[in-house]
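Single chain ahead, written as structure tokens, the form predicted alone.
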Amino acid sequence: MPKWLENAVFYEIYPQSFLDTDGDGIGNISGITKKLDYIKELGCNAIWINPCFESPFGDAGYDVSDYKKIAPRYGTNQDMSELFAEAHKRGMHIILDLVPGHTSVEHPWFRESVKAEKNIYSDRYVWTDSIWESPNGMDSLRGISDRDGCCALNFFSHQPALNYGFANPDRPWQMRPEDEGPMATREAIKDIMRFWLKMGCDGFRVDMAGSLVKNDPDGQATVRLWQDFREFLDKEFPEAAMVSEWGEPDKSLMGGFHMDFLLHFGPSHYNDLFRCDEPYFSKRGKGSAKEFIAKYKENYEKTGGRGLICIPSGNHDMDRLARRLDNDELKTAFAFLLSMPGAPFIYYGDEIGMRYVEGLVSKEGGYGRTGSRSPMQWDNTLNCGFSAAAPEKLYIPQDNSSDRPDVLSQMTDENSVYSEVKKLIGIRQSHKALQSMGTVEFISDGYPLIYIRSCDEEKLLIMINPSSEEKTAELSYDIKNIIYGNANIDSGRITIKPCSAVFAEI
């Protein structure tokens, strides 16, 4: 594992909405470069940038038309090269969002693939042999060209699935992962990775990494595929970080990823904590962390105690934390997020409690996610300092509430969400037990939530009480020093104040 991942705290940037420096209402790469010092001052030392390659933007850039070119609305490849260089000057690292599962229908590969005449791209995508046969279990494009067959889709109808083969082929058109077409797809993706890593990129967050090989129920063919990528990276770019969006860390780590990005859907119960009718981190104290912790422990044990599960504050695909949680609740949520193993990811604006903007018309495939993608709120000037464009020209409308949070006001308020997040990151960076590689042992999954983080000789007891009532727990540990929060300790019992957290050396 690259050494820098051991204490990495990521800041996720949705480039469209971060900072516009040319007045067109859309954020750009230069805007990210301009705000590197802000990100570093917050305490984040790594950045994940959502897709920024050329695209028709039917899915906000997750429909790539040229993997080796920065989308013109964001700037140029030179702008990206300069961003890498400026980040490295500050001791920071940048990973890009790699989307290997599909492209846009506008990608040159696909334009060649649809041709009736056999060519080197004919097998780049998943095609059936007949226009009348759809790929089993997948939506498809059909009747779009003279080629006889249907092309499998991932997600939207403009995202044809790239061909990595089928683990258990049962139709003549289904290739095996080691066949020539699927292997050519692998090599094309390696070439893309090589291009950006040579420019200065520090690695990739891989979109839906567990979905590449089709008809692979146990995931083992996909694991073997990524092991091939791991061999390539170890040989050419051993310091490149790889974080998977998979949701099954035992498989992703076996495949050679350094960390697995926790999914917000499926069996993780991640949103039991933050995004349900009764979130665990609500003051009402009616939620439950039990199923989340049970699943976390199951995954943790499968990986042999390697707690390399990245838990994000949110991302571009889910509601903002502040849609369900108030500022006090956000602080306890961040006490949890920033004291768990694996690299934490902070979605831009979550550090100031930016809200989900209700009632927006879908933008670039956002649909219900659009309200979580509104422009960053830097100050109280025009467009909150995001852009000099007319407000109606902004990529997505901003929160128009009179009390909307902004960075400038929160930086000067020691009781703000920003100040608390900055403090928590500082504590994490001062204690190796709190960083990515430290172990975790859960003691209580109720109210309060209690767990122990350990690394070498250091042991920290973490106690979090999101509820509006004091909570008391029996103590079987000697408290040496409280490093965060405060509590009453008496005769082997600890009383934790409402909506607060305590970190203690034991």
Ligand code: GLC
Contents of the next structure:
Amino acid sequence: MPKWLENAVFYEIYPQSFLDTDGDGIGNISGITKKLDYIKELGCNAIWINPCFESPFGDAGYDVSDYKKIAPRYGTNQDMSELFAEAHKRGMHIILDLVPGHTSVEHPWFRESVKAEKNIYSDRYVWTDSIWESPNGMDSLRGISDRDGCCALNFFSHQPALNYGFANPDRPWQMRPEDEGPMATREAIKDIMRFWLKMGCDGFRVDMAGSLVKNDPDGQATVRLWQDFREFLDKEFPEAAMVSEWGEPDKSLMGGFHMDFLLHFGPSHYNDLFRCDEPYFSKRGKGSAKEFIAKYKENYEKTGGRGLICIPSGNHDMDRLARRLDNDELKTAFAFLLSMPGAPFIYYGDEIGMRYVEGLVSKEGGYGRTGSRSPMQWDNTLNCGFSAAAPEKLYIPQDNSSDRPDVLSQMTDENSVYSEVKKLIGIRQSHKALQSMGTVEFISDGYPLIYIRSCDEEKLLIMINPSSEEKTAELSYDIKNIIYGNANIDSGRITIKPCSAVFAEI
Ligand code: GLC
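If the one shown is the form predicted alone, what is the structure of the form predicted together with the ligand?
So here's everything in the complex, that chain up top.
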């Protein structure tokens, strides 16, 4: 694992909505470069940027038409190269979003692949051999080609599936992962990775990483596919960090990823904590993180210290954390997110409690996700300092509520969500036990949530009480020093105030 992941705290940037420096209403790469110092001051030392490559933007850039070119609306490859250099100057790292599962229908590979005459791209996508045969179990594009066949889809109808073969082929048109066509797809993706890594990119977040080999119910053929990528990276770019959108760390880490996300889909129970009617991290929660912790422990044990499980504050696909949590609740949620093992990921704007903007018209395939993708709120000037464009020109309308949070006012308020997040990151960065590799042992999964983080000689007791009532717990440890929060300790019992957290050295 690259050494820098040991204390990495990531910041996710949706480039459309971060900072627009040329007044066209849409964010750009130089906007990110301009805000590196802001991100660093918050305490984050790594950045994940959502896809910023040439695209018709039917899925906000997850429909790539040229993997090696920055979309002109964001700038140039030169701008990206400068961003890498500026980040490295500050000791920061940048990972890009790799979308290996599908392309846009506008990608030149696909344009060649639809042709009736056989060519080197004919097998780049998953095609059946007759227009009358659908790829079983998968949606498909039909009647759009001279070629006789249907093309399998990976996500939206304009995102044809790249061909990595089938684990258990049972039709003549289904190839094996090691067949020539699927092997060529792999090499093409390696070539793209090489291109950006050589320019200074520090790794990739991999989109739908678990979906590549088809008809692979136990995921093992997809694991083997990623092991091949691992071999390539070990040989050529051992410092490149890889994080998967997979949600099953036992598989992805076996596949050679360094980190896997726990997400709002899959079996993680992540939503129980933050995104349901009565989330655990809210005063109206029903008091148990049991199922989440049980699943987490199962994954944690299976991974055997081989890689990191990452619990993000949110992302461009899910509701904003603040849709269901108030500011005090956000602080306890961050006390948890920033004291767990693995690398934390903070979705831009979550550090100020940016809200989900209700009632928006879908933008670029966002649908219900659009409300979580609104422009960053920097200050209280025009468009909250995001852009000099006329407000109606903005990529997505801004949160227009009179009490919307913004960076500038939160930076000067020591009780703000921003100040709490910054303080928590600072504490994490000065205690190795709290960082990526420190171990975790759960003591209680009710209210309060109690766990111990350890590394070498250092042991920290974390107690989080998200409920609206004071909670008392028996202590079988000597508290040496409280490093975060306030608690009353009296004859072996500790009392924690409502909606608060305590970290103590033991
Ligand atoms: C991932 C992305 C999402 C995108 C989808 C298809 O889940 O996070 O935004 O729409 O893949 O690429």
